[in-house]
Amino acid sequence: MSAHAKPAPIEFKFWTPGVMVMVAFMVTGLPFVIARYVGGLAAVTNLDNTHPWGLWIGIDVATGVALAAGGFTTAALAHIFGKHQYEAVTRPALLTAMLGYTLVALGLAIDVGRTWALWHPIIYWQPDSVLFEVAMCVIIYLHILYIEFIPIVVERLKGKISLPGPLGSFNNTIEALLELADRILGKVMWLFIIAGVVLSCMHQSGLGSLMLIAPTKLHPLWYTPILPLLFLTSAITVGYPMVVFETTVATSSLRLDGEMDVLTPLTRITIFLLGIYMCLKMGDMVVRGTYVYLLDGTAQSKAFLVEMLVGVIIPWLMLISPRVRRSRRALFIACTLIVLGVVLNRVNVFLVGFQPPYAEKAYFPAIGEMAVTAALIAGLMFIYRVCVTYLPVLSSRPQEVSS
């Protein structure tokens, strides 16, 4: 990390055009939630008894879930593999993390009928439920995104609490309390990061095998008993290039160096990871003989070809090139065609691909399902823009600029 700037504050203006457009998302996106719990799921999605996920599980969850995995790779490649000169993007690929599953637990307050029971499974266990433990995975590993970016908070405000007024006697107190903090979790954070790998490795490949009690309803291109290792390869394969994307897109956004000295080796891991997971893909196809499914003009044929085509071996090709990985701009097309590989194959299992059998009519997405799904990832956009602004998040350098 030497090479790099220290973590710091971004001093950039926070009010631009594109922070206005993702407050016109989440203000649009505002009265659709309210509509939800005033009148029910029925009021705003077109869910039914044969379709009881949507969008809003498609998306917001199962992808919200995968592509927050650069968290947990980065780490364990950063902390556990003592890689250390990908320090550089580990607090954004962590920020990355936290709001994304804080996206996930956002969704499914919105999506579960009874809302007011999602703290049912922390009291009332089922150990033979995958869907248990798929639950009990994620709210665990939130609070320790949570905890890992503590220090991030403490980093910025140690030394500087000065409270107001009557207030102010609350200063020595805060500081203390900070202090403290960054004491104790210096020492025992490489617990809450080994923790957080094993739990995100349990979580992915569980929200695979939630559809493996389907095999009636889920297209046979998509439904295997590998799903949960074709899940959990797949999250493991996009955490590096979702680091590469949103790294790109903050400090082109920001006029910040391009990491590219950080970047271009760490795609080099990402060649091997979708080598794998394409292998396994193509291979479980050929052996389970679903090939036959590739070109009989279906939707579902053509959501896999095109999943397969643009997200898996057109990105795979690419990055072998050293050229590419070497140019800024190709390297980010790459990257954006993975993560939107991983973004089909999660829309493609929990929504193309799946087929109840005595559905009266097709899944399409209502406009307030839309709505609420493209307001939580403007809020998300936005949290990260705030964290990036005022706390010590990136160290890049401003780029050079060209006389």
Given for the second form:
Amino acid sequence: MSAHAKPAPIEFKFWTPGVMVMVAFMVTGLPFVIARYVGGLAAVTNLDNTHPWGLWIGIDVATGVALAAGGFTTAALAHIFGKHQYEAVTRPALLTAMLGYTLVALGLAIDVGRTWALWHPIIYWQPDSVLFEVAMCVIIYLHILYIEFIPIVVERLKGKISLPGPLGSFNNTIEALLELADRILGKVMWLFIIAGVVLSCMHQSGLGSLMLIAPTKLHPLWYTPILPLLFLTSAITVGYPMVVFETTVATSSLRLDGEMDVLTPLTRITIFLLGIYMCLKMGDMVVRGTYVYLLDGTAQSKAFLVEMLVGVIIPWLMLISPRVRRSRRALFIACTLIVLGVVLNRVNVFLVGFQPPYAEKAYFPAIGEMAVTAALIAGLMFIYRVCVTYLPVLSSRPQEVSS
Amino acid sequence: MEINRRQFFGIAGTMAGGALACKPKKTQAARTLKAPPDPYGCLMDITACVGCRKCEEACNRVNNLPPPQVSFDDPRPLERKRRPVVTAYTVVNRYHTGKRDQRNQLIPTFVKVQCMHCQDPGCVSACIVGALTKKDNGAVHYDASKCIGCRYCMVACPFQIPAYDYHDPLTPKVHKSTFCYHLIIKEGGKPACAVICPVEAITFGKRRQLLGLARQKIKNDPGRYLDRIYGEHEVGGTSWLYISGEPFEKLGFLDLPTRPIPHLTETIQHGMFRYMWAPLSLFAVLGGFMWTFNRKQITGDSEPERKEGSI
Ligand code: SF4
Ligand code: SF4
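Mind giving me the form predicted together with the partner chain, seeing as the form predicted on its own was just shown?
Time for the whole complex; same chain goes first.
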């Protein structure tokens, strides 16, 4: 195993074609956001009274939270279970989680009718509401992620503060403050790390409870009392594959070393976790007898089959093979499938499986909803790119020319 | 460097433990019905309704809703099956169930639709800020000043009632029947629709008495009514009750469970968060692991460790 270098800013041209594409997506989404604040949600979305939740809740919020789970699962592995060899991936995972949850908050802010009232749950408590629990956990967790990120920023700035001109006299003060922040945070960080994991478990499962309020509307293939447990297990499961996915994308587009020495063992845990998830899903189906819906040819049964086959069973079979785990490409494919499976699951629970009575037409997202979602995701990737360029996040070094 | 077996199962076991800690305990499933003890209600006698749409008109006036596109005297809107919307909190729909009169003409049946003012409402349990509340007098009341517009109430309502101002960019509201809350809190006040109905198809009163009245009517005229009161047991009971001569399924009524809509979510919520036992024990367990594993690392390894905080 090669010794890992310390995380450091990467040296790579910033304005690559990929970055330009991200900017293009961000620019495309902007007019739709403006339209939403001029003409209301009706101007850009296909939402109606029977379909109050659409793409923005299904993807930006529910899927965003699930895919940001890598932040807490890697933190748990490296800092709580003492597997320090995985520290190389904790920083990028933390960054993804921080940006992911920021995206969730932004998506939610655009989606709720009264954006300016978004803070109301902080003063108007309603503990019966699952959404209230989820919102509180997400608010607190978002701040914890920011706090966990501070040391990275401090590490970059320490000893390098030199403000221009008359502001120069503040240099020492700021240095002292940074030093203080670093020292205090170093002592209490363990509290935040554990709290982050606890809060994650709470709201990941809470997201699963959300749709349990609609027993007559959510299709029986997904409506199960263990939906919170399924959401939690799938979030924990998708954490490491998501790390593999983004590390591979980041390292190959930035031509860095692939970190296979960390990723391969990481996915051995995934075999076990995905296996549990698969057993829970299938066991639940058998216990509740919902397999009767499997082959009835409706969109819902097809969506369920695709979700299970493509997102769970095939990648699990792939991962069992050590050859797949050692091959960078095959591992990437398997992990991408797992990530896709979780996306499909969230979309199924919140959109495809949601069958309200009296609906005059089925919901399909409008161009505006897709454009805004794409813009948010592009924005996330853009800021990720900015952060790894200027902050010590990634540990892998440029590839050897020969490799 | 590979994780060895023992450590692996250690991790796995803890993850499973964490998952279990997040599961509700069955024994804490006791959830009491939160319905008010003696609420008001309305009994709608479907066999009496003539579909004159006077109640729609009264509702429009009392709630200051915009004037309708088609006048309330015009029966043409009855040709479509309508739902309550932001501009109309109640609508009357016409059904032909196949019943014919002596001259072999199809007999229409009219059904008034509005918020059922559930006894233990899904919308109230769902609302993230408590903008929706069930009042002691039976009304499910909406307070726009708290609402954030998340529309979770609309997801939760089993009758598909709340409607949303999708066209308002900044201050949209949830719209639904108010039960004329501002009128019925006064002594002798009644909902506008119940007052105006020319054939007295709607009776306003204490829900308990209305149930008695409904049973009486059914008993006195079993040829006219089916032996069922819709709203007596549906989703834990509703303040609006219906009796009919035709099967409810043929009149656009949903076949709903008797269990209140919030039952499962609130059981899970309160099971997990009672005294915060689940989060706190998870915190303690993880803290224990952190201490154990990192201490081993520090004492067993020659490699000097920076303390936690080296994210
Ligand atoms: S009918 Fe719907 S909106 Fe009315 S009280 Fe019941 S759940 Fe709430
Ligand atoms: S839209 Fe308003 S009333 Fe409905 S659940 Fe959200 S905050 Fe409550």
